[in-house]
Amino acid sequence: MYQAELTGVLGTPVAENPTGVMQEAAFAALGLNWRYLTIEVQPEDLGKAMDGVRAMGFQGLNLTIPHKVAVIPFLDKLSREAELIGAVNTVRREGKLLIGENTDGRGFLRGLREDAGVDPRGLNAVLMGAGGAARAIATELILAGLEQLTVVNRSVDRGQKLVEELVEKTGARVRFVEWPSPCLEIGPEVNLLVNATSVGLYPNVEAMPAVELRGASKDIVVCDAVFNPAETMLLRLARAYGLKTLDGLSMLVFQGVIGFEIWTGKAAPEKVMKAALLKEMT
């Protein structure tokens, strides 16, 4: 047995991240004798461990909590969507070299494209959320040809810096609007909403953002970024109202099947990756 290409997560905490069994399961699909390893790394060892990457020959990697701004440093060059996004989530070897990527919003574009059957181009959207995995969305929907975009969050500092940085670096049009009390109402001039928040993830599947679905056009898409559950509380109250959804599992396979292509060059086998990873969560 000729030795293994090695793949991997930086991250902390890091134990309970489902990547390894989707990107595993894709290996041995393949019958690629490639292995992903989950490694908790401490901020103040990250430049070690990407010492121990280099040196160990690593093929590819994810970045998660908190090192996905951190690892910049430690990188030779980066894609162009990470400069826009500021942010890495993946990371390839070219040579010598080890490039920055960020496949996050990429993941979340073929989902909404493939899953729900929507090109964002020309369209209104709203978007939830202000943190890492809003940027990268923003971002993304931004370059495919967003008509509008409406960045809400609760924090004022966050949301407007945001799209000040949106603003600057892509010259889009971007409104920041503080969260309204006590619900975020969705009028029918909205096409696309989408919850880039935490609010209902595991282990909180009851909670959900404040936001009124009743006023919303019967054409708008609502996705929800959070993976787990995947039908969401949020999801489900659109679903009442009769209202197209996209789940986060969609963004989480697709992020990653994006991430195993750019490593092994080889055309992901999606089925087997979300099935390894419905298996995980339940």
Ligand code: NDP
Contents of the next structure:
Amino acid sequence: MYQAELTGVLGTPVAENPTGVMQEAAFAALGLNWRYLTIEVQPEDLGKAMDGVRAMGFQGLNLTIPHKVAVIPFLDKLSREAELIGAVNTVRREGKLLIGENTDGRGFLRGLREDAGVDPRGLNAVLMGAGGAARAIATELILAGLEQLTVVNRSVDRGQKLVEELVEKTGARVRFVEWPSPCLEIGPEVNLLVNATSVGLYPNVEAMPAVELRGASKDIVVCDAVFNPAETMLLRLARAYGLKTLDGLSMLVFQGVIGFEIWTGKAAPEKVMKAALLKEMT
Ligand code: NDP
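Can you give me the structure for the form predicted together with the ligand, which would complement the form predicted on its own we have just seen?
Below is the entire complex, every chain and molecule, led by the chain shown above.
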């Protein structure tokens, strides 16, 4: 009975990754003899690390920067979402097979539904950013039945490439807009605004994406993927206008919740996980 089931995260740098705190709290709350290991792995060692994951029978794994795309050749199968997004942040075991999933966008979506009480079906959304988080969020919003998506990004190439891929793979109504100068003005037709850039991320906590909310609908929901700090300048501004907001902690907690459920097959203790994360981050 001393042998534990193993899960963990591979990345570099990974020391500051808070997911283990959430997962360990959840395992303890359910009395499971499971462990979550936070493991530093250099890019050139990823293949050997994945061999180790197989050899040691890990039940589940998270991948973070810079391994989310590089891990794909070391897996046996991808979920539809991971394939659409082109990146994997969670691996589950099916017998001897390792299956790649992506729970970042699903975590965002679950937070949108459960924390903000919003269903994206039929909505008109503006997404700032075209990196990994934006890819995952855009894909899940489209799969959830969004009416229209506008991707706004600083570098044109990256933004256009994301939009082309989304249109090709999903057939959804998605368009690209280069970030306007001096700022992006949000009009009353927008129902959902999501910051998936890294602007505002610690230590640059005074930075804010160049966006004007004065003309926004009173019913808009303003979301930030940045979770450190939880209250970003963007969310502070939105609240000052009396607008509904959703912070990046929600997405972080729910991607962990989904990972826990995929690995253990049990309902995750969401409140325990969120409390553990909040305690760690304050
Ligand atoms: P990437 O490096 O893949 O993408 C970064 C994005 O931010 C790009 O679109 C980039 O634009 C844009 N950007 C960076 N600096 C600026 C700037 N000064 N002005 C305008 N745009 C800028 O990062 P990720 O997608 O992985 O992460 C993005 C954010 O999401 C991070 O803050 C991360 O912490 C957060 N995140 C949160 C998660 C959660 O669970 N809450 C999960 C995953 C990520 P360009 O293409 O022009 O360079």
